[in-house]
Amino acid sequence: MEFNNNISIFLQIAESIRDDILAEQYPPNSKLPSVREMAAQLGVNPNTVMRAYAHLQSFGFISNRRGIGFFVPGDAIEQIKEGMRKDFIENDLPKILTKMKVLGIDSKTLIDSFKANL
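For the form predicted alone, pop in the coordinates of just this one chain.
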């Protein structure tokens, strides 16, 4: 994994794992690699992976079974999608709407353009 210097490594790892869960590379109810295994795979400190796992756990995207490891909950995919939808509506959409306004793009033009590209 190549890391971006502008974003914390643990956040990049968490995002990558989140995307892997969405792609079902870690399907619901599956066990994630241990912190040490993941750290070795990525070439990072185990504390960095632990921070990524803790971050994902805080959103309910993974869970910890004490003494066994970290697992993907059965509803993780829906939880992730819901979080991403919320983030899109709160953060991305306002920027898109502002840009549309500045460029003079109305909703009809946007919808017509979208339909033409389907």
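Positions refer to the first chain, counted from 1. It should be emphasised that the depicted structure is a prediction, and the values quoted were computed from it without experimental measurement. Rigid core: the largest C-alpha set superposing within 1.5 Å between the two forms. Compared with the form predicted in complex with another copy of the chain:
- After superposition on the rigid core, the Cα atom of I105 is displaced by 2 Å or more between the two forms.
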Contents of the next structure:
There are 4 protein chains.
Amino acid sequence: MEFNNNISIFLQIAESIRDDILAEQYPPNSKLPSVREMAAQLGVNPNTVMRAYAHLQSFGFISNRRGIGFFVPGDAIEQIKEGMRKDFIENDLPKILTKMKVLGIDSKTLIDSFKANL
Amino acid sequence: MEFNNNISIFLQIAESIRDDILAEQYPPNSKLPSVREMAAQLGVNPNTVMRAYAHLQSFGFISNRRGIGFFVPGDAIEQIKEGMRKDFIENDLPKILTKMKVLGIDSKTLIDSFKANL
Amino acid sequence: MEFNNNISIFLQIAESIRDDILAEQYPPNSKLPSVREMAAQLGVNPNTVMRAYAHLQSFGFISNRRGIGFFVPGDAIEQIKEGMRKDFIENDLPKILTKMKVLGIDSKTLIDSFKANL
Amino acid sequence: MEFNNNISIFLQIAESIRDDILAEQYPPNSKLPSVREMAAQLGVNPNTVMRAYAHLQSFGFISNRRGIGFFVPGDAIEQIKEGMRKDFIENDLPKILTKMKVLGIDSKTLIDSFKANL
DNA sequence: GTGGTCTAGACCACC
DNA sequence: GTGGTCTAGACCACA
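For comparison with the form predicted alone, produce the structure of the form predicted in complex with another copy of the chain.
Everything in the complex follows now, all chains and molecules, and the chain you saw is the first one.
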């Protein structure tokens, strides 16, 4: 896996796993690869994966069972979508809107891009 | 000034100055406060302000005359708008659109927010 | 059974069994479920139950007869109460008291809670 | 500093710092020792101190300024007391009370200990 | 086998 | 100088 240098690797890993859960590559109620295994796959130190897992767990996006491993909760997809949605509306949207206003980009541009992208 | 700890302070300062130029608080062809002065105003290390100025200069948003100070070029506003617009379309838009698709946010929500915000 | 992830599962099981003995759900002189049986009931690895049993045995709260199983001794309830009482006075009380002092919680609050809880 | 083996070192450090803040050994608005300095003092790896600081920060008990260091917020003491008080009432109290009921310890014992300890 | 913690040591961006 | 991240490697309790 290739990493972007401006964002911490563990965050990139966490986001990538989060997206994989959304894409049901790690379906609800399944077990995630062990820390060591995931680390080997990504060519990264186990500690870094551990941090990514812990980060996801702090949001309730994954859970763990002692001595067994990390799991995707049954309601993970809803949890993640809800969290991202909230974040989008609270943080992203205001920034986007003020930026558009300042730049004089009208909603048409946005809608057209949106439709073209469906 | 209050700073968000997740983004470098010099970047936050640079953005704030950029916005002040757009708002003509620092009008075209005017002189910006000296590095020391600005640092005192913001309660920040002069090095940090220097870096913010350098950053803005690298985009051509401000210019400096050695021994005199930093200035807002006559065409600063167009420069800034042009740069931000390009950045918005190349970087922000794609991210926003994929995120919206994943989250199932439709264009209506976006348009409504946009109109409510006019 | 639901487990708290911050405490070892075997300890949680041991405490739960201890409480069940106090509640005479496993009365004095009765035989405890076999390790395998208990493990199946709890949805847990037999090793984990074995460890819980061993832990209880180390306090004399249960005893085992080789090849037969684990038993609740005739004086188990007194043993357990005695042990817990000692532990409470030696370990819990001092911590509670210093914490209350630091937090400025007065004895009234405590007594009221106690009475309300009778 | 001596560490208890059953609790993670970083948690013990965090608790100890928290108590030092309460005792105004690190008074409000003062700067905490740098991560490296504290690590040297405690004979511990800087990462471990970093984790303790991060843990305290996650509760809002300390804060940091980029490139400068960690600080004790002006309202740290109230924050900490409030947090501990809540924890005491929600988590500690119920456990204490049921334990006392089971063991047949009456409120008198508790009150006497409390008074003797003033 | 699993997670969880810790160390030693390094490198980086930032102030 | 400061925090922040990462690696390599180790050890532990637990399942």
